[in-house]
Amino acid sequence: MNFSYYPGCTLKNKAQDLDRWARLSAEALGIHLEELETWQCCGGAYSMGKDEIASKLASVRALQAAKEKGQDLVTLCSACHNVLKQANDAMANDPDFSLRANNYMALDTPYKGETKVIHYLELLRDVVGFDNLKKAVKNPLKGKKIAAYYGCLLLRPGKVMQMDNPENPRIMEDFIRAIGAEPVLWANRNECCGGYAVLEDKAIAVKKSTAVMDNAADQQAEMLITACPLCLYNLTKNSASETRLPVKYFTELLAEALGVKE
């Protein structure tokens, strides 16, 4: 099975592990991720200004490229996924935005949100299937108590992202079960880590990421997993928690469970 793939800037730099293990694991599962040839930065955050077009055009170009290939578009970074999904929704459901974006891009055929954008976790759940993933596991992570950390961007806004229940998600917990480990249920799994606030007020990121880390530790988690490079950064660099739980990308554990090696 072939899918278009949008890696995003961070996965080419600071989050190479997130990207590398995702690609190798996908191949092991019979899925080929075809990186878009001319993708550009998504902008990192989706502007809520209705009249802001320029910062969203890179996402529209990526969506159009996947459409031309006739493929669904797979994303991995939580921020990239959020931006692409919201831009796609605007192209499909906001006539004014769609008209102006298409006029600017001057496409032969206007883009109207036809591409289906799916996160890698949805690929595992809806295409591979967690039952089939479980069968493919060679090294089940038995005995590991893992806390799934969703953060803000993977689930919200719920009506647009449509990945899972934004208040009580289960996709990452089901993933953890599929690779043989035990998911930890905890209150702060979809709370903010401090996000981009770290750029202006580091104290906010310290407060938020410490609360996340402390809560996971209180529930006897041995590690946290995430799909967000910024979340991993805040939790590892800015948490003031006395308990320094390891934080890993979920793709690293996926590769370990599948027995994938470089």
Contents of the next structure:
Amino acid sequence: MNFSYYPGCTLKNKAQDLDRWARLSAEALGIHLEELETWQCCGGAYSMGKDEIASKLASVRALQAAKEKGQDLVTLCSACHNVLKQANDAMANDPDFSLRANNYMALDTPYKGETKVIHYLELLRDVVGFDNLKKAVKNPLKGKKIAAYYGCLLLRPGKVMQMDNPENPRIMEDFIRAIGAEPVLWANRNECCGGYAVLEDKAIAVKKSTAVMDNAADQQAEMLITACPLCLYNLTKNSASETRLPVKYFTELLAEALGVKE
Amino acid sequence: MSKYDREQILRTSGVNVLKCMRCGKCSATCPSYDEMEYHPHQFVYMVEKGEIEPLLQSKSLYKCLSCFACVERCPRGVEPAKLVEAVRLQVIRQQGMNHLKPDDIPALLDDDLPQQAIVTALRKYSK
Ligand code: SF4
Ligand code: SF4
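Having seen the form predicted on its own, could you now give me the structure of the form predicted in complex with its partner chain?
Following is the full complex, with the preceding chain placed first.
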């Protein structure tokens, strides 16, 4: 089965592992991710201003490219997913923005939010199915206690993201079970790591990441998994927690479980 | 100026400040609460009252992490983060008011910093 795929800038640079394990695992599961031929950086954060047009066009172009191929668009980085999904929602439901963006794009047929954007985790849940994933696992991660870290961008705003219950999600926990490990329940799984503020205000990132790491450690987790390069960075580099649990991309564990991690 | 600012902020954000019942839940859940001089619920009522100038001057504008916790958890669907963003845009859209300049960036980098952090900070702090 073929899907359009939007990797985003960070997956071409500091987060190459997130991308690599995702592609290898998808192939092993019979899914081919076709990277969009031309794509631009999504900007990392959705511009919430209703009169912000130019800063959303990169997303709209990617959405339109997938529409032209007649494919659903798969994302992986939490931030790209959030931005593309919110831009798509605006194209479908904000007529004023949609009109102005379409005026820039000058397409034969206006884009109106037709492309379905799905995160890689949704691909696993809704296309592959966690039951089938479980059957495909060659090296179950038996007995490993893993804390699923959603952070802020995967689930919110819930009414747009529609991935899972934003306050009580289970998609990552179900993924952990499917690869044979044991999910840990903990409070901070959908609280912010400090995000981009780290660039000019490290103290916020230290404080927030420490709270996340402390909470995961208190709940006896052995490691954390994430879909976000910035979460991984903040938690590994900026947590001042006494416990330094490993933080891994969920795709790395997936590749390990599927036996495709060389 | 202030009246114009208020209207522009309301238009840019699309927020209806009159929906707010001042329960404070947005501020209670905000991860940057301690770092902010004005908290999300204060943005909402200060914009409602037209007290825009203190917000335009406040460093709180650069403490919002865009985590959407206030958006998700507001019982009235006010979406305070959109108001914080609109006030910030009102400032950085002015000539010479960028909070982060490209020249500042090299000194802030380290070997592991993901590109995502740089593009996001530029998007949030500069025009
Ligand atoms: S949570 Fe919503 S209703 Fe409550 S104070 Fe904040 S904006 Fe107002
Ligand atoms: S989006 Fe900003 S204002 Fe709202 S809770 Fe997060 S940090 Fe606070």
